[in-house]
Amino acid sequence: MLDVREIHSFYGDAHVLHGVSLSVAKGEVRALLGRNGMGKTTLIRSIMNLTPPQVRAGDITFKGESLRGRPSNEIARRGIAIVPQGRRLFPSLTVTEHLTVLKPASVTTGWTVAKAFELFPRLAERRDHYGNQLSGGERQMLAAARALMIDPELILMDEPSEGLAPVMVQHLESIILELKAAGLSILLVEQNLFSALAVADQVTVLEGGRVVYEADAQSVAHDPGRLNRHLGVC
């Protein structure tokens, strides 16, 4: 579904991604792991053509069509949604307004406000609360629900467990698994290794802007030496 092939991304003269390649199949969760500053968020931004960075070589295709150079809003309309690091909510909009700004409440096809509230019942309870009145877990739920409003086939999730209590991390994992069961593909950037392995099918590890390891999640979980070398967690 998503194929990233040998992309090179730059911030000005700083060469950050060095020929990165990966793929995400339909209905698959691929975890993108690596220490801070290894290029994970840069890859997410490169896929969505959010600048900076600037992609100067390589290609990114989605369902066989190249995305390179296309405007970010066009990429979103093709079925790719992003749950950005830091949530990026609007403090002056209510929960309901965050969802209806992308799809009017009168629309009854695909992901609707009612369907989002069914998946995230806590948001239904907070529907009239503003973005700056929500807890960290509620904000993450809203960021995910907002992404669903464009009826995506692929979701890019950048550090969704960041700052969340363990109970909320577990809830987030159940949501990701539910979305996967519904047929969505997910590229998951995570610092929480064990949360990533709880939901991922495949794992890609970045180091210094390069792919240094790829395997299925079960193999990664049973390879402590490799984890210690690249992630420093074991």
Second form
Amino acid sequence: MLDVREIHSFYGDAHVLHGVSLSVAKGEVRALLGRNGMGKTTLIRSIMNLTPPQVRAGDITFKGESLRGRPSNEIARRGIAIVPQGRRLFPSLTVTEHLTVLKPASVTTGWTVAKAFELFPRLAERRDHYGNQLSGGERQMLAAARALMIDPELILMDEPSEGLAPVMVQHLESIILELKAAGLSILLVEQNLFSALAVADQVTVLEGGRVVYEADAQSVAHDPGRLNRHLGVC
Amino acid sequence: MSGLSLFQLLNGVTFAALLFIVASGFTLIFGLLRIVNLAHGALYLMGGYCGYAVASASGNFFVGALAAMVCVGLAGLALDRGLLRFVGGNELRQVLLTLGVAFVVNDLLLVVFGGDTFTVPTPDFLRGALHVGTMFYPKYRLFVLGLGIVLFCVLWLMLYRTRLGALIRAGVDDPETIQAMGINIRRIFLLTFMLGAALAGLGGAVGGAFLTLYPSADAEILVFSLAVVIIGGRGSLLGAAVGALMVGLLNSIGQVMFPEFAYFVIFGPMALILAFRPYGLFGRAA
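Can you give me the structure for the form predicted together with the partner chain, which would complement the form predicted alone we have just seen?
Shown next: the complete complex, the earlier chain at its head.
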């Protein structure tokens, strides 16, 4: 569904991604692992064509059509939603407005405010609060609910578990599995290996802007040592 | 402190209503879109002359005001798409560019309309005076006051109760993220810019009926609008209303009580406010 082929991304003159290739199949969750500064967020931003970085070589296709050089709003309209790093909620919008701003309340097809509140009942209680008046877990729920409102086929989640309490991380994992069961594809950036393995089908590790490890989640579970060498954990 | 000062008070409040009409457009562009549009005064004057020409030809003040809004809104479209998009995000270039545009527009208007003073003709039912308490007050100025209040309500509802308003607020908060959610934010910003320009045009047509139109009226109204928005806080609708009220009242009090210090009476308090609240009364840090 999503195919990233040999892309090279730059921040100014700094060469950050060195020929990264990766794919996400329909209904698949791929975890993108790696330490800080290894190029994970750069890859997410490159897919959405958010600048910087600049993608100077390679191609990104979604359902067979090239996305390279297209404006990010058009990429989103083709069915790719983003849950950005740090949530990036709108401080001047209420919880409800975060959802209706992307899809008018009068539209009843696909994801609606009611369905989003059903998935995240906590948000319904907070519907009139502003984006900057929520707890960390609520912020993450809202960022995820907001992404659903454009009825995506693929969601790019950039470190959704960052800064969350363990119980919230578990809740997030169950939400990801629920979305996967509904047929959504997810590219999940994670620092936490165990959280990633709990939901992922495939694992990709980035190091220094290159893919250094790729495997399905089952084989990782059998031989965690190799993966750990790249991540430098445990 | 009775008859005369109530009259002066009403003068201040009705002038404030006009200032709000012009400054609300300025606060949309300068405060929300962060574009330093020093051509706002020129857009006001353009709206004034356009309103004068159309109202005189059609014999209908409201057709003139509408024409001023449409005409200046389209000028805003040309200004944003044709020039401002090349200097996006660079305030110094925006200042120089829009100041240049202001000079060019001012000279073009001088060529077309000459240096004479014009007054936009008002409809019959707004001529004359209304009995207010113990005195008579011009109906037209009371109409401007009502228009300012209605405009405040309409803009407030638009910004805080409609999807377009939510899109504008989201775009101001974080343009990259709202764009990545599938919204063409350039189009929303262009629409906002055109609305701000159209409000300058409306201000010109409305103000041209009681302040009169002459070649340097644009610079005067620009300075007042800047004071209003800076006192009230960039991008705040309530700030623009309160700022307009302060500037309008100070202006009329200054003119009566300290005519030789009329400008100081406005800009002295403004400096004082900025010293303690650098973002204005209702502003917040960007």
